[in-house]
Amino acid sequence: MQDTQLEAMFSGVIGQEYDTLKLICPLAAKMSQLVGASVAQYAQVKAEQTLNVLELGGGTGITTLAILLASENLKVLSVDSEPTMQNQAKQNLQTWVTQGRLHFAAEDALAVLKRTASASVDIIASAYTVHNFLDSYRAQVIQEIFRVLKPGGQFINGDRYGLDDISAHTRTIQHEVSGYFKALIAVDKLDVLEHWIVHLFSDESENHVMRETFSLQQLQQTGFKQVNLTHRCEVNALVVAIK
């Protein structure tokens, strides 16, 4: 599907949520599509199989839609503990719910993972969720992700992976914040600007930030046999880890 067609579909299905995300943080919108593209690559290899996908942090459905568009041979369970956003996703993606390809769990990610059978999931996918976890909670989530994936299964995560060079990272964040101000003041969305700045303080706290080298080593030490980080743009990157 061409980029223009994809953009039109996202804007049409997800509506204002997607258009606002593109305005505030276009790299985040792009990363959701990259997660979908990685799912599509895996699905092509398993062309004749129905694949089980567990999505962590589905939000309003932006990444969920990218995953669903990746292949018709996918069944997706989208997990999010925030009911307001998940209710929007249910409305936005009703077509796929009706088809039986999409289900929702309004629960904590770790709780869902813990009750999922070992080696039962083909893909665990996420965008801009894992960085929100406290580092101790994240470590448990990663252990459970590894456990529930089938051999050869993939953890696909588009997220904020901090630069190892802290000075360079700080300059990048300063540039990011400047962009928030320019974009949101221009459209008089000061409430949204406040929300994003307050949230960024959490993202950048020491017990949340995911430094690149540590994060990749954490996946390797958990047991993933192949871990790749690609498509880095500022603090955003795509990580694919294969069990």
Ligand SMILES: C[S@@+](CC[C@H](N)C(=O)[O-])C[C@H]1O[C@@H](n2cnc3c(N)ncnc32)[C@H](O)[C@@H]1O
Contents of the next structure:
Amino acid sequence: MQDTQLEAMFSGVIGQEYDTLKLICPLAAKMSQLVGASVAQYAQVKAEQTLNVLELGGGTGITTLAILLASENLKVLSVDSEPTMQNQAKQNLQTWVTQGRLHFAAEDALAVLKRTASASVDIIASAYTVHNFLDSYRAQVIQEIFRVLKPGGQFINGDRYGLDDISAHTRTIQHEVSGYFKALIAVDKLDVLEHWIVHLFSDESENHVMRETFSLQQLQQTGFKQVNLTHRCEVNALVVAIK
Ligand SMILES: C[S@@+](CC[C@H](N)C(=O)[O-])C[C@H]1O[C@@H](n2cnc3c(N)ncnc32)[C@H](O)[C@@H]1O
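The structure above corresponds to the form predicted alone; please give the structure of the form predicted in complex with the named molecule next.
Below is the entire complex, every chain and molecule, led by the chain shown above.
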């Protein structure tokens, strides 16, 4: 699918939610498409099989849609602990629910992972969810992701990966904050601005931030054979880890 077709599809299906995200953080909107492109690459290699995809933190369905569009040959279980977010995804993505290709679990990600059989999932995909986890909780999630993936399966995560150079990281965050003010004051969305600034304090706290080198080493130490970080743009990057 062409970029412009994909854009139209996202705006059409996800609606205003997607347009607001593009305004605040164009990279976040693009990241779901990068996750989708990685899923598509894997699905091409496994063309003859129906892939089991587990999505962590589906939110309103932006990343879920990118995953579903990646291939006809996959089924998605989209997990989100926040029913208000997931209900929007349910509404937006009815077509795929009807086709039997999309199921939802309104549950905690770790709880779902823990009751999933070992070596039963082809892809665990996520965008902008794992950085929200407390570091100790994230460590357990990563262990479980490794356990439930099939050998050769992939963990595909588009997310906020902090720069190792802390001064450069701070400058990047300062630039990001300026961008929120410019974009949201221009459209008079001060409530959204407040929400994003408050949330950023959590993202940037010591027990949340996913520093690049630490995070990649954590995946390698868990047992992932190949771990790659690509498409870095400011604090955003795509990580693909192969079991
Ligand atoms: C920022 S949204 C990302 C949504 C979508 N992937 C995107 O990129 O637009 C993060 C989502 O993760 C969900 N979430 C956060 N912690 C979670 C947890 N422990 N278990 C399940 N879902 C969680 C939140 O409810 C939220 O909907």
